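For reference, the chain that follows is the form predicted together with its partner chain, supplied as C-alpha cells.
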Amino acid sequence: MKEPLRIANGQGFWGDSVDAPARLVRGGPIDYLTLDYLAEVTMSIMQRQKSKNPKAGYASDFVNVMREIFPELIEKGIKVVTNAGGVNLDSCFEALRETAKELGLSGVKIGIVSGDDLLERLDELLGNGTELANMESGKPLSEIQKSIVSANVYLGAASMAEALDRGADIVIAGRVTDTGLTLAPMIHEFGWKATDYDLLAAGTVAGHILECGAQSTGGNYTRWWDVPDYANIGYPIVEAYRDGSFVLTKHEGTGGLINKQSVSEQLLYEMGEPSNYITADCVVDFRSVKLEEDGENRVRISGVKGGPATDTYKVSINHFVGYKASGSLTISGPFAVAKAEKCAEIIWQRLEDAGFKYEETSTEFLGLNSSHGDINPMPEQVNEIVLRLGVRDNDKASVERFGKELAPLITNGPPGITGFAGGRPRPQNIYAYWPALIDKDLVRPEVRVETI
C-alpha cells in the first residue's frame, strides 16, 4: 500500500489540454493518472460517431495521449483510470493494443469495465415495467423511446477498483461517476469497504476536486490577477491517506495557484444541495468538508461526512429533439449597436418574408449584454460589437435556410460589417438529456482484464 497516495488529473473534459497528462508524468512524482472524457451531452456524440463508422465512439484523444507517455507509464510504474471508452469499449481497447504495439510494448494488463450501456437493453428493460421516468419532469420514457441516442448508467468506483485488484496497470471505462475515477485507486489501495462510508465520501470529495483539471488550481479563479504563470498552470493531484484526509497540491514549479478559495470555488462548481450529494457510491454532506492551509500551494482536506449509496443508479439518456444552428457577424463602429438591431432586423424581416418560421430564435448583442443582461448599466457608445443569432427547429431545411442569411448583410446591408469567417452556419442535431434512475440490481456492471 502506498501513503500518501498520488492521484493526479490531466483531463477535464474531452477538448482540455493535449499537454497536461504529460505533464503530470514528467513533473514530479505521482502513483495515478486519471483522465475524464466524458460530459453528459459527449454520450451522444459518441453513439452518432459509431453509427457511421463501427471503430468510433470513444475518445480518441485517450490514445494519442498514451502514445505520447505510454513508454514512462510503465517505467514509472504509474496506473491509468480513465472513462475514454465512451460508447465504445473494444475499439478503444483495440487501438490501444495497437498503440502498445507500435511502441514495442508488452505485457501490460488492460482492465475493461463495461455494463454501462443500456441503449440495447432498452427494449428488455421497458418490457419489463422498468419506467426510466425522467426525474425532472416525471413522464415516462416510452414517450420518447424512438428518438433515443444514448442511454448509460453512471456506474460508480467498485468496478474500476476490481479491476485494479485483478492487476490492471490501465482502467477503461465507459460512464462512470467523474469522481469514481479517483475513488476507485483509492478503494483498490487502502482495502476500503462499500460500508466505509466517511471514507468513500472523502474519496468522492476528492474527486469532485479533481475531476475538471485545473479548475482547483488557480484556472477559473475569482481573483485571476494572483494567479501566477497561467501559461504553464499545474494540474491537480491529492495526496490521499487511508484515513480519508488528504491534501490537494500540484508539481513544484508549475503555475496556477492553490488555497482555500481556490478550492472552495470548485467544490461548489456544479453542485446542487450540498448535503445530499449523491453518486452510485455513496452519498456526501459537503457541509462536512474541513480545509487548512498546509504550506505553498497546498490544502488539507479532512473531516467529511457519508451516508450509504441509494438503490439506484442515475441514468443519462439522450434524445433527438431537432435542430439548431447559430451564426455571428462583426459590426464596428459608428453606431455599432443602433447597426446591429438594424443587421437583425433585416436578417428576421427576410427570413419571415421567406416564409420561415422557427420554434425559437435568439438575438445576442456580443460585447454589450449577452451575458449579464441589465445587470450592468448600458455603454453609452462601444466601438465595435458581435450580432449572434440562432435559431431552433425540427425542420431542418428551415435551419438550414437561416444560415444563408447572414453573409448577404456584408454587402447588401448597413456599412462596416466583417468577421464572417467559416463559411454559413450549418444545421447542428440537438440531443436534449433525460435523466432518470434504476434500479441497481437491474444493472451488471463487468469488468475484464486483458494482457497485451
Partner chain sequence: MKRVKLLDIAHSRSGDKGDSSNIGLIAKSPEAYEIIKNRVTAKAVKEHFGSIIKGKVDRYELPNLLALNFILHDSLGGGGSQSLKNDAQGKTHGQGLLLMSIEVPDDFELSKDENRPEI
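Can I have the other form now, the form predicted alone, not the form predicted together with its partner chain?
Next up is only this chain, free of partner chains and other molecules.
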C-alpha cells in the first residue's frame, strides 16, 4: 500500500492539452496517471468512426501520448487508467501493443474493461421488457430505436480496480464514470470494500475534482486575473490517504492556482442535488465535504460522507435527429451592425423565395450580443462584426442549399463583407442525448488482462 497515493489526471476531455501527460510524468513523483477522454457526444462520434473504419472508434490521441511517455512510465512504475477505449477496446489495445513493439517494450500487462456497450444488445433488452425510458421525459426508447447510434452504460470503478488487482500496468476502459478513473486505484491500493461507503464517497469526490483536468488548478476560474502563468498551467494531483482524506496539489514550478475557491468551483461542476450525488459506486453527500488550506497550492479535503450505490446504472444513449450547418461573414466599416442585419435579412429572404424553410434558424451577431443578449448597452460605434447564421432540418438537401447563400453576398450585398473562408458550410449530423437507467443485473462487465 502506497501512502500518500499520488494520482494525477492529464486529460479532461478528448482534445485537452497534448503536453499535460508528459509534464505530469516528468514534473515530479506520481503513482497513477488517469486520462479521461469521453463525453456524452464523444461516444456517438466514435461509433460513426467505427462504422466507417472497423479499426477506429477509440481516442487515438491516447496512443500518441503513450508513444511519448511509455518507456518513462515503465521505468518509474507509474500505472495508467483511462477510458480511451471508447467503443473499440480491441483496436485501442492492438494500437497500444504495436506502439510497445515499436519502442522495444515487452512484459507490460494491459487490463481491458468491457461490457458497457449495449448497442448490439438493444433488441434483446427491449424484447425482454427493458424500457430504457428517457429519465427526463419518461418516453420509451422504442420511439427512437431506429435512429440510435450509441448506447453505453456508465460502469463504476470496481472492474478497473479488478484489472489492477490482477496486475495490470495500464487499464483501458470504455464508458466508465469519470470519477471511477481516480477511485479505482484507491480501491486497489487501500483495499476498500463495496460497503465502505464513506471511503468510496471520498474517492469519488477526489475523482470529481480531477476529472476536468486543469479546471481545478485555475482553469475556468472566476478570478482568472489572480491565476499566474496560464501558459504553463499545472494539472491536478491528488495525494490520497487510506482514511479517505486527500490533498489536491500540482507539481512545483508549474503555473495555475489551487485554493479553497478554485476547488469549490470545481466541486459545483455538473452538480444536481448536493446531498444525493449518484454514481455507479456510491451516493455522495457533497454537503459533508470539508476544505482547508494546507500550504501554497494545496487544499486538504476530508469528512466526506456517502451511502450505498443504487441498483441501476445510468445509460448514455445518442440518436440521430437531423442535420445542421452554420457559416459566418465578417462585416466591417461604417454602419457595420446595420449592414450585418441587412445581410441576414437578405439571406433568409432569398432562401424563402427559393422555397426553402427550416425547422430552426439562428442569427447571431458575434462581438455584439451573441453571448449575453441585451445585458450590455449597444456601443455607439461598432467598426466590425461577425454575422453567424445557422440552420437545422431533417432534410439534408435543404441544409446544403443554405450553405450556398453566404458567399454570393460578398459581391451582391452591402459593402465591407470579408472573412469568408473554409468553403461553403456543409451539413453535419446532429445527435441528441437520451439518458436512461438499467438494472445492474442486466449488465455484464468483463475484465481481461493481457501481456504485451
